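Let's start with one chain on its own, the form predicted alone, as structure tokens.
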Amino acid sequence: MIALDTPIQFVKGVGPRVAEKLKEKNILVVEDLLYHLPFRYEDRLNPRALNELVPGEMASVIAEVRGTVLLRTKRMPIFEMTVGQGPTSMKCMWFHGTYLKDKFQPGQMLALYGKVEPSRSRAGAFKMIQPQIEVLPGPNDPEETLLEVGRIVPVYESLGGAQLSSRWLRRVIYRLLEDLGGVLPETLPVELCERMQLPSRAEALRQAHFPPAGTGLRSLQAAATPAHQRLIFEELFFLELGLELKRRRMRERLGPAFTADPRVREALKQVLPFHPTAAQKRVLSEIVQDLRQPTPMRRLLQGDVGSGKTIVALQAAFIAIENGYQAALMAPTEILATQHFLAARRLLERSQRQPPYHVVLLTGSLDEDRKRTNRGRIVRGEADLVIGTHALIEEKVEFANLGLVVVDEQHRFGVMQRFRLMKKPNTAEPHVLVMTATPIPRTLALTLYGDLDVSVLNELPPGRTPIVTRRVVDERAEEVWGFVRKQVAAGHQAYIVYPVIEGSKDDQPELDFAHDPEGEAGSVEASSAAKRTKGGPAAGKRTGTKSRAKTGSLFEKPALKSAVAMCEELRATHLAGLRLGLLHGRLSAEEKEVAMRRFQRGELDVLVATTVIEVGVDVPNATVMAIEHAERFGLAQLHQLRGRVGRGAARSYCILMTAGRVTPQAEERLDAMVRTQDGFELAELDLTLRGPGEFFGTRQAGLPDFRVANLLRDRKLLELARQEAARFVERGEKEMSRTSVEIVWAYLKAHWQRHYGLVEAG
């Protein structure tokens, strides 16, 4: 008897060998396969006739193969197929299509899906470039015919080549639903489903896989049908329910309760270098409220580039120190850690306290003797503030009395690294403040960092002037270098940033390129693929043919300029006579430090660099940020780089230099950079362009693997799920039957860690 927890190998048509392949996709039991929803749907009930097609539309077409040919051009082989309906025909083309040769025979019936474009060879005719394609079954297979034509057909993300194709999935899932008999154990309380008018779980799964006639195709593609909404809400409800429990457990833990009495406030005033902004005051007040509680603070501090997060964090550390505890600040790079160390030391030197505050730096590049000395000071309690990199979480590092942990640029650390610092031995549970300069919409932040409260710094300190941002093409580079010379002559400094260190980007994994498949491939398929994000309809990878595998560009792309080569070229030509320095990720920590210190002291006029400078470099005298190949950088990266200038009172400039063809996605990024400096507005656009999975990074960042939900598309349902989860925890036993409550807790217990668990343990 098939059940939801039946191992997948026992499903008809699967077996042990296929089960091993499905295991790689995290599909282990029947339930996992049922939640592998279609990423889009094709209307094969009313497919488009060839003579009714409209240029520019995405269309489904059922047509007969008339003929094929492999065209060999100078740039690439192109596979061309002619399909027809009666007297009307259409061309279909695939770049690098050698793998399609001999795959099709005249007379075969195909389902094609792609963008309709006018043909240049015949007036009134159409073509499709790189359409998705599926060979339809013959008349001798009635079950497959039932699933493939004459209905709205689900199209699935392939689970591994032709063997686990969309057609295979349709057949296996259809049989599974038949075998289960339309009866599935419920996961949500019946009272909640009735109140929200949600269909049953069984009904939702059947209609999501095989929509009944009359279901709107637009609603299906947008995952807006009642069936989809039910499954999305279910997934988000259990996510938020687990997070709500984690938050409540956190409030039950014991942590140090700090005081912020007049003595502490007076000590703070001594070290503050300027009057804080209203936003800094508000955020510090929220932090102080947490620090006063006998439960450990867990707070996320979001602040745009240059908003003054570091000074707020140092004030929080100061409060911890004044209460007799140690504070630790962990930064992702040695440059940033060293900069924080110097800033903290300057700040605390302003205090008249006796004995003076003791700040210690701990990074991987320090010599062993200094590391040993600093570790001794930390464990003996002689270090008040400890600033460092990953070196802080080494087993050898022990604290005497750790009261506050600050993690800078949270998204660059795995959550387990933060967890290890929080759980250092010989200490109580410390307060934790994590910071990020990557703005995240509040609702999503509350999910991504489910165990954290959120504070936002949305105001720049006084004296900051807006940065003038301009786009220029590579042909105007001479004007840019002339402008750099003028700024240096006026006593200022400049950054020039390149996307690679030297040679090919392939051996430089440290670089975070914007994933822009259209720019890489120059194909229609890659372009549309770039717009899909994981989770639900209109999200996933290509199915059907392997047309994505060898797609090539129709355009010649300019070779990428490298930091090493351009530093030498500029030094010898356009910027001859100026003092140029070089900074990139392959330099040793000591070499990086020397280059950065020289630039900060004004011994260098121009710093040629890669994105290693995108975070935490603070040189108020730098007024120009020139970024070559700006079209190759992500939006968040461009915004971070721009934030390296405009840190003083002088007018500052960001120049985005582009070379060759710029893709539509890159155009959108660059136009946004010119239009606004609002990090939250740019983050919204970045999230829209890249989708949540790529925006937040991998599971290391703490984002769970969603099966049906999409954080960007489903934000309203996410907020509703959050409210309903809190209501269930608070009043579930009063409002619902005992059976309903037990169903929810049983499902959460069985599924939380695998499907919803944010890596960090409670």
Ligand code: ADP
Contents of the next structure:
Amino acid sequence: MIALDTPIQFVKGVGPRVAEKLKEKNILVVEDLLYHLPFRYEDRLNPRALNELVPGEMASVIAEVRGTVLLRTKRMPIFEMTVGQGPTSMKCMWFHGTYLKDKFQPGQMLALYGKVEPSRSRAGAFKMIQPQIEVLPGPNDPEETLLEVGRIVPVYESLGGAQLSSRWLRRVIYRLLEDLGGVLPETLPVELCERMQLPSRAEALRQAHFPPAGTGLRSLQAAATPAHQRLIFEELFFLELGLELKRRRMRERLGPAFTADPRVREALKQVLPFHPTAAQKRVLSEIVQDLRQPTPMRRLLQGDVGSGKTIVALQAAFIAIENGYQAALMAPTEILATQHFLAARRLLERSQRQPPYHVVLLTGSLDEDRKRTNRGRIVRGEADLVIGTHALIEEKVEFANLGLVVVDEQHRFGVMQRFRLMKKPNTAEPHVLVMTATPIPRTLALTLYGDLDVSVLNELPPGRTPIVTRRVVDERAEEVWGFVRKQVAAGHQAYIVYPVIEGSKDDQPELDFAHDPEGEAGSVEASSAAKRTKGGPAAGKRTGTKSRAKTGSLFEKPALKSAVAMCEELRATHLAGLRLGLLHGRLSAEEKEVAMRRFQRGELDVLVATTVIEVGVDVPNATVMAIEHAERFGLAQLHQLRGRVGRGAARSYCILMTAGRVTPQAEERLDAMVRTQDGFELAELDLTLRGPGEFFGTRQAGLPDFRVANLLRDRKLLELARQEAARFVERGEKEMSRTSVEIVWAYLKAHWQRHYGLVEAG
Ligand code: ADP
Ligand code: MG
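Okay, that is the form predicted alone; can I get the form predicted in complex with the named molecule now?
Now the full complex is given, and it begins with the chain already shown.
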């Protein structure tokens, strides 16, 4: 008997060898295969007539083979086939198509799917280049005919080679559904399905694979049929259910309850250098609410660049310290840690408290003695506030009594688990505040960050003038340098940013090209370069530059200007006489700090840099952000870079300089930058352009790979799933039968670990 948990190799038509292949695709049991849904559908019930096609559209047609020929051109062999319907015909061609020779006989019926192009040949008004192709079964194969012709046909992503093609999948899945018989164990409560008018699981799977005649093709493609919606909802419901449980379990943990009495508030007020914005006040009170609870805070603070997150964090730290606990502030880079350290010291020095606060810096570049001394002070409880880089604080430090951890500029996920390590046995867990400048729509944030509550700083401090953003082509660079001189003459400072550190080709870009693959689309060389640098800034030197040098100019990327070379050039030419500094990731920590501090103190006029300055750096006197090769940067990066200026009262400028060809995608990014400064709007667009996987870096996030759902497309269902999951936990027992409730828990238990992998099942 076949059941959902039957290992895949026992399925008719599979066997051990194919099962091995399927395993690579994470398909282990029958259920996995059933959830491998078609990625598109072909309407072979009402096929298109050849003479009604429209150039430019993607179309599927059914036509008969008329003739084939293999043309051996100088550059490559081309396989040409003429297909026809009655008197009309169409030409199809495949480059390097030798493998197709002898595969077709005149009279055979084919299903073709491809882009319709105009054609001037006598064979008809249209042609298709490299269409997808399927030979339709002959009349003496009734089962195949049933699946392939005269219906809406599912098209699957191949699970490996021609052997495990769409056609193979259709047959195997069809038989599977037959063998399983119309009933499959439910996963969702019937009460819920009825209330939401969702089809049963069996029905949904059947219809998603083999849509009944009359189903709209468009709603199929958009995964908007009731069948699809049910399967998507199911997936999201269990995800949210697991997260809901996780949140609840968190609330059972023990954290230090702080007081924020009038004395503490008065002390806080004393050190504040300015009036907080209304948003800062609101967020702080949300944080204080959490801190007063005897459960550990797990809060995400989202605030656009420059919205003033640091001060909120320091206020929270202040409360912890006033309550007799230690606080830790973790930054992603040494530059930022040092900057926070200086800011915190300035702030706390304003207080009259005796004894004074002890702030300790902990970064990799401190010498070993200093580090040891500082660690000693931390473990003995002599340090009130510890500021350092993530890695250092997480891995190596023992605290006397840590009450609050603040993580600044956290783009990566999966941070939460690690804080448990910082907890001593039998003590309360510290409160945790994570801050990010990457705005994420609320529902997504709640899902992605799992068990975090979310606060939003949606207001910029007063007195900011909007940043003027302009695009400039490389040819007008001289004007830009002239403008920089003018701003410097007026007492301001400027950043000039480059995508690579050194050398135009051999260099490993500081920029993470992997985040932006489409920016390179069309160039073979470039796309392999993107792969090579996938390891990010830490990856080794790029290799393979030799072969690039030999390729013709057609595929040559325009030479990239680099920070090192341009710093020298500008110093000698257009910016001669100004004080230029250089900052990039390959400098030693000390050199970085010196450059940064000199810029901060106004001892440098211009900082030539790579994206190391992307995050968090705060120099209010800087008014110009010039970015060369802006077309190479991702939207989030550009927005972060722009956020480095416009921090003071003077008008600031962001100049996006482009060189050479700009892809349509890059155009869109640059346009958006000029159009808006709203981080949420830009994040939404970024999300749409890159897709959720790229945007969130799913793999690093430890996010589940969804089988059916798509976080971006299915946001409404996600919200619904979230509500329903909470309701189920809250009232499920009252509203539903015992069987329904048990079904849900059983499914969650069996699947959470494997598919969502976020928490231990429970
Ligand atoms: P981000 O949210 O990007 O980390 P910061 O905390 O670095 O922003 O703050 C940006 C700048 O705004 C800093 O120079 C900070 O001193 C200033 N700032 C923050 N809050 C206020 C406020 N309420 N009024 C005036 N300036 C503020
Ligand atoms: Mg910041």
